[in-house]
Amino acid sequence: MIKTALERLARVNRSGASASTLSDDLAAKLVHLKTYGYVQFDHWVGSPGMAALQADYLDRLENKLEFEMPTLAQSRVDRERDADLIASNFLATTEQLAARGLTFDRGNVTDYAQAVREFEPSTLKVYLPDTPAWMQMWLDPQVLSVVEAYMGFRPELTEAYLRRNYPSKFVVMNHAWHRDRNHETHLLKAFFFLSDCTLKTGPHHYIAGSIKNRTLDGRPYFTNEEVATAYDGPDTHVVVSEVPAGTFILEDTRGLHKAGIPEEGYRDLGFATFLPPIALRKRTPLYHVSHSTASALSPQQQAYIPAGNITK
């Protein structure tokens, strides 16, 4: 009860776009989001801004090696010794994985190709780049209008990452069907595809209608068989994101979803989380933005960045 009251206090003066202020196109997207739990935007596809983001991301990942380490090395997993981790889809902290000798760190890496070849990561994650271009993408005005109309207030951007998924020997955490539990009532995630996504490169999967249909709930993960059995009616269906680079998908991830495992190549994807602001209690910042970057944004966009995330 106290937590709810504090959240309501934090939302004061954070009203944003409403359904009545949206264009016909965005109003239709809002209806789709409310009905099915997800909606797709394609206005970044083929844009000059998209090409610039792709080039910057590739430089950060493959040349500057700005990916998170330590990270899981599938090449170091022993099926017998690590059977418990395999059974739990590697639901463990980085420290727990490192204690098993299952991670690689900066000192183990000479270049990008060596890291991928030797350690066989399932995912490489790049933190949110501190540039106006990246923040303009994550805080795209069209997307924010639908976010605000869906939530009923202006939330905060609490985290944002870029990641590359590779073919995986194992089901690793978000590869399995699950529901996000960041917040019980207000939660949206944005998925931004940085590469063309096909059935072979690991599309994102979502069960439309599964926010209301809670047939499967109460566990961290569910199997493909359980989901196929539970959600085969007319009101629920699997949405497979076979989309071109530049596609933006806004999703209420309290619904069932999973990251597809690439069969070949890789998939480049960014994701961001929108949550209600918190009053009188600080979140640990999951990203930082310089004052100069924040100053390049509109007042609406600036309102999405928690004060504690802005550095001098």
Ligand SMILES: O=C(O)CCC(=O)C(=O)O
Contents of the next structure:
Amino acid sequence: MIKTALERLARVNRSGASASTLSDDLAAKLVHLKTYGYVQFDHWVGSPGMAALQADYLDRLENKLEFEMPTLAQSRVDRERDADLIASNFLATTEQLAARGLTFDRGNVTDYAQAVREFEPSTLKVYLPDTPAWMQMWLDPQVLSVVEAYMGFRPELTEAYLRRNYPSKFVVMNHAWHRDRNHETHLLKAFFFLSDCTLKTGPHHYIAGSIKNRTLDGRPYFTNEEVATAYDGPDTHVVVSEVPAGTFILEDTRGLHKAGIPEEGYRDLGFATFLPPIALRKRTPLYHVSHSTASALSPQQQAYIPAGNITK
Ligand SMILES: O=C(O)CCC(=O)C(=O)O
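Switch from the form predicted alone to the form predicted together with the named molecule and give that structure.
Next comes the full complex, this chain leading.
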């Protein structure tokens, strides 16, 4: 109750874009998002800005090894000893995984290829780089207009990171169908595709219409069979993101979704989570923006960054 009251207070003066101020194209996107729970943006596909960010990301991941560690090493999983973890889709904290000896850390890594070969990560995660160019993608004005018109106020960007997904022996957390539970009523995620995504490189999956249709709800994960049986009606269908690099998908992830497991290669995806502003958010910031980066952004973009995320 206190959280809801604080959120309501924080929303005053954060009115943001409304449906009536949107261009025809963005108004159509808003209708799509409201109807199906997701919408796609293509205006970054093939742009020079996209190519520069892709090159920067590859450098950070493969040369500078800026990925988060400790991280799950699938090569260290023992099917018998770790049967409980496998059954729960590895729903555990990094500390719990580390206590079982199932993670690798900075001291174990000599180079990118060695880390991937020896430890078989299912994903590697890089926090959003603190540069104006990256923030321009994460806080793209067209996407923000639709976010604000959908929510009815201007939310905050609470999480910002990139992930590379690899072929995986196990179903690890968001490989399984789930609903995000960060907020009961207001939640949007933007997914930024940094690599071309095919059916073989692990597309994102979403059940259109599953915000309203709650046949499956109340558990952390659902099986493919359960979802196929429960959502085969005319109002609900699976959407699979076979899309070129530069595509953004804006999604209400309270609906059912999952990460496809790559059969070959990998898939690079960026994540932005938008939640109502709250004065006393308990989680520590999951990205940081320096004053100099923030000052290069528009007032609208700056308003998305919680004060605690601005450093130096
Ligand atoms: O990587 C994906 O396609 C899905 C990610 C996901 O499930 C999530 O962010 O909640």
